[in-house]
Amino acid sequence: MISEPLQRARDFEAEFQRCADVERPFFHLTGPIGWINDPNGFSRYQGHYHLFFQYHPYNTHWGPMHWGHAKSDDLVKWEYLPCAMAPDAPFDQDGCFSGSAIELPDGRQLLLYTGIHNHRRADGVVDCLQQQCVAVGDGINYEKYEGNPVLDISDLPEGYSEIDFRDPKLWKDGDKYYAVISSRPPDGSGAILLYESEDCFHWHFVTVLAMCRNEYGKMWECPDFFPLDGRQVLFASPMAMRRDGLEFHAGYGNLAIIGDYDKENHIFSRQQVQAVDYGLDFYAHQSMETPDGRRVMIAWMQNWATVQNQKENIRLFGQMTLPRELSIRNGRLYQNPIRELEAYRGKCTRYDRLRLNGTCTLDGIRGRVMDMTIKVSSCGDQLYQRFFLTVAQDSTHGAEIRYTPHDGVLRIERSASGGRFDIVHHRKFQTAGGGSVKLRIIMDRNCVELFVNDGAQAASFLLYDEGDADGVLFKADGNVMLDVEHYSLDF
């Protein structure tokens, strides 16, 4: 049965989603209308990829959270489906927060999510109480379980926070189901809890899988836990990160912990900790396994620190990254755009072994929707001083990517890309260094995703101009050799 709040949301998006079509990127998923944030329920169901997302259809600012819904055959083009859930039950009356999805043996799709209900204390302070809930459906309509919540504050370890208990990520292993859930332990930092079930409706606590101990931010949101190339990976999105060299920036962060997992005793041992994305706009990353065995990740291409940076009179806010294929090489997480994007490549323009010292543009190399790979190397034994690539460029605009080979630092600078608010516009991160660097740039109207050295690092950032600037400028201080491969993308 469809509730009145859910039907109202579906009617609203059906009536108004076309109003926002002119604002949409071509292949980065937005909401039908209004606001979106975290990806939820990234999964495969009945032959299609499904993605849900935190959704407020009535406004371009965060509000009572619904679950929006879309499906795809190739993870590039998405079809909107009707809003999947609205906050319409006592256990989630103030919001349906983030979660995940899985196909049950009987063919139904189950959503495991955090239900919110606000509670006013005697001193007047309102607490946002969080508990885990279930809904089951057919890929379009979902019925909330009458036994909700399936996990509440009584299922927390002693001393853990009842207002920080959210974002379950679900998977099946053998004949049992498991979920990792974020919480806040007594030391005030973050922790990831592991729960187990035989049917997805009745759960029990297993162990504290990982603890922050105030080392990497505070509350760890949106966890994910999965095997990859013989290792085990834990994802989290920490709040209140402190800057740590060029690896982690201050504020809302993103984290990959690589280690080994003893499944018998549920012990995760940490070996490597790194950022997932080194750009300006990336949070709440979630992954799934494709039918051909690839681990693919998607994230919210935004940052909580910049969400007030909105243009006037917009109908959309928030979008997802392009899904990325994950692997582990040399003990680190690598990521690259999904290979399905290559099916949309149009005209190819190439320049091989082009010598550059100074500034130039190249015929056929421009655009706001493109897939471009650049290889930069030294000419001879002498190292150049700097290399600059500017995209979305005209006489007054441009987003700059700068590489200095002597220290291997790559810098993103978007302060000339139309932003008019006092937010962070630049970021630096460390690469392997040396005179050679490979940059793959994916552009889609209002955003850039940069992949460095075949996926060793990735960096995402939004552009805030009106979208007319489409020049590409190359500059070198010193002698460099360039190989450029540029594809238009046709949709």
Ligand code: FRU
Second form
Amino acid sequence: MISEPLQRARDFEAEFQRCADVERPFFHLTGPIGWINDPNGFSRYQGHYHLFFQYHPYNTHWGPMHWGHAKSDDLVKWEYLPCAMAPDAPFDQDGCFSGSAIELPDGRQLLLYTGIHNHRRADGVVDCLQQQCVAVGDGINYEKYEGNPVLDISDLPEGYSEIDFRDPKLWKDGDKYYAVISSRPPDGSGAILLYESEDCFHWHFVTVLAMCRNEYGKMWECPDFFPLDGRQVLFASPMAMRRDGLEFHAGYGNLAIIGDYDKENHIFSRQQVQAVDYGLDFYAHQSMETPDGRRVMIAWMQNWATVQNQKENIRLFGQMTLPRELSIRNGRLYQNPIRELEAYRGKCTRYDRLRLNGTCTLDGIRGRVMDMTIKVSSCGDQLYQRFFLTVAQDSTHGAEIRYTPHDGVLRIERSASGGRFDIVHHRKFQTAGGGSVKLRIIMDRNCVELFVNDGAQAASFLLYDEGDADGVLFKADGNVMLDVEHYSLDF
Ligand code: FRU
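I've shown you the form predicted alone. Could you give me the structure of the form predicted in complex with this ligand?
Let's see the whole complex now, leading with the same chain.
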């Protein structure tokens, strides 16, 4: 049965989706229309990739959360499916918040998500109560389970917050299902709770898997937990981070906690904590495993701190990153663009062992939809002072990537890329350093994703210009040697 709020959302997107086409990037997924935030239910179902997302079709601002829906065969090109869920039941009447999806043994697709309902207390304060709910369907239409909620405040450990209990990410291990869910312990910071189920409909609390202890922000939103290259990774998106050197910036952050997991006793021991993306626009990362065994992550390419700063007269707001393949090397998380993107590479322009001291542009190297890799190295023994790469450049615009080899600091700066708001426009982060650095830039109109040194680091950022500035400028203070490989991307 399709409820009136769901039908209304479906009719709205069917009618207005076309109007937003002019604004759409080519391969960074947006909503059909309106606003999106977190990726949800990133998974395989009946031979296709499915992605759902936090969705408010009616305007470009956050509102009562629906689940939008798209599917793909290669994680690059997406096809929209009708809106999957609207807030239309007593247990989710104020929003269907983030969650995950899985294919059940009987062939149905199950969505596990957070249902929201607002409750006015006697003193007038409104609490946003959060509980976990289930819906099952055929990949298009979903029925909400009559036994919802499947987890409520009575399933929380003593003293944990019922107004911060959300974002279940589930997986199957052997014949059991598990889910990690965010909440807040009595110290007011964040924690990740582990739940277990035999059938995805009946869940029980197992343990507190990880605690924030006010070390890395407060509430940890959108957890994910998976094995990778013999280790175990916990993802979280912390609110209210404090700056820590060049690793973490203040505000909404993103974490990968790498450790070991004793599955029998459900003990996760944390060894290494790092940021996942060092750019400006990245949050709520979620992963899945592809049929050939790759762990692939996607994230909301946006940040809550800047969402009020929108261009005028837009029909779309929010997009996903390109999915990234994950691995662990030398105890750190590496990430590279999904290899399926390479099938879209068009014309190749290449320059080998080009010497530069000063500024240059190169014939054939420009564009707003491209996949470009640049290797910078020193000429001889002397270290250059700085290397600059400017993309989306014309006489008044340009987004700059600056590398200083002596300290290995990489800086991105987009203040000259059309922004009209007084928001953060630059970020610095630490790379391995030294004279050699490799930069891969994936550009899709206003979306830029930078991968450094074969995926040792990534930085995502949006540009706010009109999209016409398409120059690429190279500049070196000192002598550098450049190898440039530039592909147009054809869609
Ligand atoms: C993270 C988040 C989630 C929540 C959703 C609501 O961006 O705040 O914790 O489920 O967005 O849209």
